[in-house]
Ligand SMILES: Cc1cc2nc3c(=O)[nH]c(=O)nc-3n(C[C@H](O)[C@H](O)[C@H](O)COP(=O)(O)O)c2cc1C
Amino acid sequence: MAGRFTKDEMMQMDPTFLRMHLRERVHHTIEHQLYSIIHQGRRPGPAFGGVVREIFDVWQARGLPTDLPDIKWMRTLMELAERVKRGEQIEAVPGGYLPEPLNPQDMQAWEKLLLGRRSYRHWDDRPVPSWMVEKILEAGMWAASGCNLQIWRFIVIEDPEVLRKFANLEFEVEKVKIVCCVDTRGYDQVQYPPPKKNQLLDVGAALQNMALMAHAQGLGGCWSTFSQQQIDGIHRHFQLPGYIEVVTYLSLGWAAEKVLPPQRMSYSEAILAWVGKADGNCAGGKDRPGDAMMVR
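In the form predicted on its own, let's see this chain only.
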């Protein structure tokens, strides 16, 4: 057994599902422990990395590609695991890094993007280049993902007839609709499955990344939801298997309307509790170094 599955089961498994299984096992049985071993001097157990090696042996036996980015990342972690099991002293994770603060210019650009994003519901007739859509999808793929399962799946609709079929009556002339779904099989193979809401959180994180990337490219986007009737229609139209769950979507185009700058209530008004704040001061950001971040 490697995780919840036998070798024979993995030899017959859909490669996409096997890849999710491999990522999840690397994440939970190597990555977590490896950083503690390297940085805190803990000793690896005798079975450290064994389950992942069994799954990866199946991956190779099936002739599946080993040069995919996530597979290469997993192979790096497997190699590090084997080194520490041999007793090698590794001072730092090769290629590892700590978060670094943005310089003032980059921080200004980030705040402009974050605070300036709006929901646009009316677009002009200009087409959206495919490379822009690809950048948006790539941004979604870099969102946080529970158990590193990366369960989000996307349907990109540009055909005007299909767009009309699944239109929102509030919107006008959308050029692209990115339908966000989840592959629920990922959670089926985790030994202690996270709550179902985590699937929706994963999709929400991906969609927020995509909305910000759309805005960064000068596009107008709007995050909205389908009716159950539309969800059923999408399943039929695209002949989706039962394990694909349609969740939400992002509509895109070149904005044909100017909107007022966004405003928000203060974060201090939204705090229910702040236990153990080091300086004992909750002054709406005034205690931070430099200028307070202002909503413009």
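Starting from the form predicted on its own, produce the coordinates for the form predicted together with the ligand.
We keep it simple here and write out only the one chain, dropping partners and molecules.
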């Protein structure tokens, strides 16, 4: 029994779900604990890493690929888990990341990207090269995802006829449409399933990453909404299986309009509470140093 499944069950399991099961078990039974063991001196239990090892053995026994990026990462974590279990001291995780502040120039570029992204709804005739679309998709996949389940799936539409078929009547037909979907297979069967709404959050995070990457490449995009009729139409057109849920989309092209940034409310208006403020600075000017803001 590895997690909630027997070896026989895992031998028969859909490989996509087996891979999800593996990622979820790595996340909950190795990743969290490993960093506390390395950095906070917690001691690994005798079974540490065992469940993942059993699932991974099945993965290998089935001849499933072991050089996929997420599988390689899981193998690295499994090796680290073995090392700490043997009592080895690991000073620093090889290849590990620590957040570093950007230098002023990079910060300027970052703010230009983040604050300069806008929604564009008119495009010129230039096509969008595929390598740009690929970069955008890759950026989407680097978003956070609940329990690292990575359930987002995409459909890229560049065919003008299909684009017209699923056009947003509020704006011009785009050059590229990235339809964002969820692969719901097995989502509620992993050991600690995240709440269902995380599926939408995962897709939203991926879409925002993609919009930013499009903007960084000088493209204009708009996050947009399907009607239920369009969602059904996409399902039929692409003959999607029932476990794929169509959620939302990103329209892309070379923007042929200048838009004014829709101004945001002040962030201090959006804060419902800020308790135990660490440094007492109050840039918004709404609270006094040390005050807890009351829920409004």
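Numbering follows the first chain given and starts at 1. Please read these numbers as outputs of a predicted model, since none were measured by experiment. Throughout, rigid core stands for the largest set of C-alpha atoms superposing within 1.5 Å between the two forms.
With a cut-off of 2 Å and the rigid core superposed, residue 150 has a Cα displacement that falls short of the cut-off between these two forms. Relative to the superposed core, residue 190 undergoes a C-alpha shift of no less than 2 Å between these two forms.
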